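Listed next as structure tokens is one chain, alone, in the form predicted alone.
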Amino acid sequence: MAGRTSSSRGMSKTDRATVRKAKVLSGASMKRGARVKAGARDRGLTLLPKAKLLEIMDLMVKSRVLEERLIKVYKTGDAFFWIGGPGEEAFGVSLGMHVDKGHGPAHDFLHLHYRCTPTLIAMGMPMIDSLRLIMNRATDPSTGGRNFANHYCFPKWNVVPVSSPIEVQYGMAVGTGLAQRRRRLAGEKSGVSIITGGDAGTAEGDFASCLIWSSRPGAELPMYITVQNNKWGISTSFDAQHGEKHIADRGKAFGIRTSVVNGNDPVEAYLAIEQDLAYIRKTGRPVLTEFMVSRLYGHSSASGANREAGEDCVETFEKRLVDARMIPATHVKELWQKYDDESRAAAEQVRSEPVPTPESVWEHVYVGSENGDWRKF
């Protein structure tokens, strides 16, 4: 796959013979940017069959508009914050429609951060629990209205709950790949531990401390180590901050099976994300991989929340869906409509619901909602 390079410890025959062949078939029209004339064959998308290449672009779509909307919501004085993940809808809506879901160790662990919604809206959450949590509303169901937009938490599909300070997932992450080891051991059915994470934050130590964790000889953890590179830390260039070429490179000297994939690319992300995942569910060990990607609106709002330049995943793949004549214009237009619609009809009702109580910031202090109120101990 262009742009995509790949440490082979680890990696079986088939594997490698697999890569082979999607950088064969992927040429030049999976590079960053590239275009393909209409009537072309555009060879990356015999990868993965058409229903789901469409099903890519629904999500990716339907992810993009929520974003947008959340902006509007937050522009018009219905929130108080935004920040999410614009650009990011190639490599998230990939994550998200090969996470094994469920509650507990036997299924997989996310621990996300805050660019979030591509991977949620994958996975199947509505459109309205996103406008919920920005609104801050009582109905939100990952924070009871009490959090910002973006921060999700999800028990019953182990998404542990999104947090401000960065990287600090990566750390925590330690404690569910730990679990799932000990029922590898015991021969029982375990999940995978799967971190996403900007590509700043990756100076935290906590990055590290995964990186050594996940590793120890004899006590490797099934976790999948992603960083999400948009070459920007706030306002804070990349390039002037890290001295490797990439920051995958960092897991080669810890014995991590590492890549860095054109995550503006859904087919490449995609097959990434399949082969990695099949690799760590086969072997319990850790992989590290790097996704180059687009911040298109900014850090957040307090950025302003404008768009900005970047190559646009969803533009370029609906471009590439039309020019091989796998969709027409048309269809792209009506998907656009319909999801927009969705979004402005679950604005218009988030606004009428209820906000929180004073009284409920005590609530879920504690497991089983036992009283977190100090005045009552």
Given for the second form:
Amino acid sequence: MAGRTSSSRGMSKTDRATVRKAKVLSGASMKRGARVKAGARDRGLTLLPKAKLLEIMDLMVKSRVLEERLIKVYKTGDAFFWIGGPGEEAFGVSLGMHVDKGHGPAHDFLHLHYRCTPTLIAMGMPMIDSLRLIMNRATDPSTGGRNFANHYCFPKWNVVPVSSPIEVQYGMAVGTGLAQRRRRLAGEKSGVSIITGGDAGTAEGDFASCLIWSSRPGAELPMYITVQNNKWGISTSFDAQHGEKHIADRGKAFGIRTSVVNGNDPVEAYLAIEQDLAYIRKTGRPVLTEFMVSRLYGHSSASGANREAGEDCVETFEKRLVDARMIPATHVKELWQKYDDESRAAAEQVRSEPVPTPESVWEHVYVGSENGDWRKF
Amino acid sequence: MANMAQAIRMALHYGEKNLGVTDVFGEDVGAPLGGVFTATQGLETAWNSPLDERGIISAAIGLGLAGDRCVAEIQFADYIFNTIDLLKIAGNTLWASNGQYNVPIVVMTPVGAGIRGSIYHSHSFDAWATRLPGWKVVLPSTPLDAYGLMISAIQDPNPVLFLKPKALMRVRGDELIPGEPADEKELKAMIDAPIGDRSKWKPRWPELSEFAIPIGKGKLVREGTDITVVSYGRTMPLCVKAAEKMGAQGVSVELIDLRSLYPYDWTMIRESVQKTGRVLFVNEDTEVTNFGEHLAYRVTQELFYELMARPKVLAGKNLPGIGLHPHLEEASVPHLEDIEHAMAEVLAEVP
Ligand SMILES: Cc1ncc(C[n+]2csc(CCOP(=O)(O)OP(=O)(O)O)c2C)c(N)n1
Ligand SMILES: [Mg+2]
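Form predicted alone done; form predicted together with the partner chain now:
Below: every chain and molecule of the assembly, starting with the one above.
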């Protein structure tokens, strides 16, 4: 796993110190990559308070259980399609824990892609709302049964609609970034525009647009540009298509602070995100960070949604905590059971919830459901 | 009288002063140029973007999601095509979010032939635009309509595509915009940027007032009883000329300037066709899967037994481009004689 590397151009002393600190952390995490023997000191676990580590794990398990429930729901024929984020919990949960939640430019905007369940679980989304979405119920708070699994939308938290076209969120975040920059300059409270997306998608022009528009001289935007590199775009390997060593390196040409982070290590991811967001909130400038992650159930249900090889961040982290005697193995089991019960009950409930009516197709073509049907003009 | 570029500029100024417009942006939209057709000169909120159409539309959507109000420009409609999926998203965001996120943006772009613009400065976009559900689409033919429709577009909580007939941008209207000085030289001195150094120039805006033309309402340009002609944008003044010439020959032409393509003023079309029994739709976009075909289809479906002739669509030829030489351009898009000829054909038909 690559260490956290940074471009230091245009950085203040404190920024450089931050980067150095990050490099140290990354060394710690690499050691952790190897199996930690029982009783051996796991330095990474000393970097966050125990309560925080346990909270992270709780959320990671919850997110994983939910995703596995979504897959089961798909496999039993209660959903048409599944796509989601098992393998991205360490990164996604850490991100969700750092979001300044709220509505409007005073808070963070989230321009997410379809593997963002861990982030939303960490932000407090109830499991049942994800089930309502995948089972296309009228009660689905994101789309009312109109869109795919994990295509969330929560205006109360600035989670703008996840849409299927790859990479468009990187361009749209520029707009919310502009709105936030305006408030920032006016001395008002303003948030950060956060973007998540895959590695293959960075080949789209929208990724380049994002780098260019976020780093216009004198008009830099408070944007957290992240990439989750699982080394695959459906069936196409990253290595066969990309000559750049790291996607993050592309930010260097624009003077954007960049780094590559082990996204399978929640401690490293947590601290990197904390530092990145602190830098953006302080300077108003963009950051590009690439998180190396796993894709544990393949691309989507179209490829079977079966368990595949790859480092399992939930399993690894759990083992570390157990080995360090921070949590007894029996508690871990109970945790899985608790969330499994919750998710099963939620799926059961959603099965009996109402579905959208055929007449509702004409709702929300225009604001206030102003007529959009030409037959009625 | 203001020309259309000045009218749009004044509406945008009214928008930034009174309607909460936060950004008017696009390629060469800010100082010093103020737009390739000068429609954004002197605006406080105008700024130059990178040369990136996808970036422009994406940023506009983001601004809309954040609740700000922007008017984004694509310099020529010929260059809007690589943003079509983003236009789809702007149009479906409200629907996809089940009514939770609207995208209150205006995108303006010059369309059509008529300035010897050759292959890449002559494209039309009206047929494409009407295939973007969730958008409202307007295409004015006079400065006053451009002013009033821009005000409505800014006020509308939905995405609005404001198509500008580029060949009419310098044409003066015959109606005063409320607040505009009667003397066009005075207006020019007030709001047109000077040639040369503009770094110290500031416009003196007239006291403008809110004058909104509702989106979805056509304009009855001329009353008549023998045939209905429905057009919009650049072909509209040609239809006016054709109607005058036919009028001199004793033909009574009813002329509708649709102004809004979606939603469109069906009541106005229906009532007129019920009166005349004959209808011709004229526009300059390519003829296959043309917006006029939709209107003709609807007339056929709903008014079939009241018709005296088959509804006709006169549009641009289904060609890959519009050639530079005038012979080529004239053979590609409707011109005056074509319109007269098409009208005569519809009039000659015996049921
Ligand atoms: C613009 C666009 N092209 C193609 C697709 C089909 N598609 C869906 S996901 C995907 C691969 C995306 O890979 P990556 O960006 O690495 O994200 P990952 O799925 O690996 O998280 C493709 C090609 C799409 N949704 N949008
Ligand atoms: Mg990938």
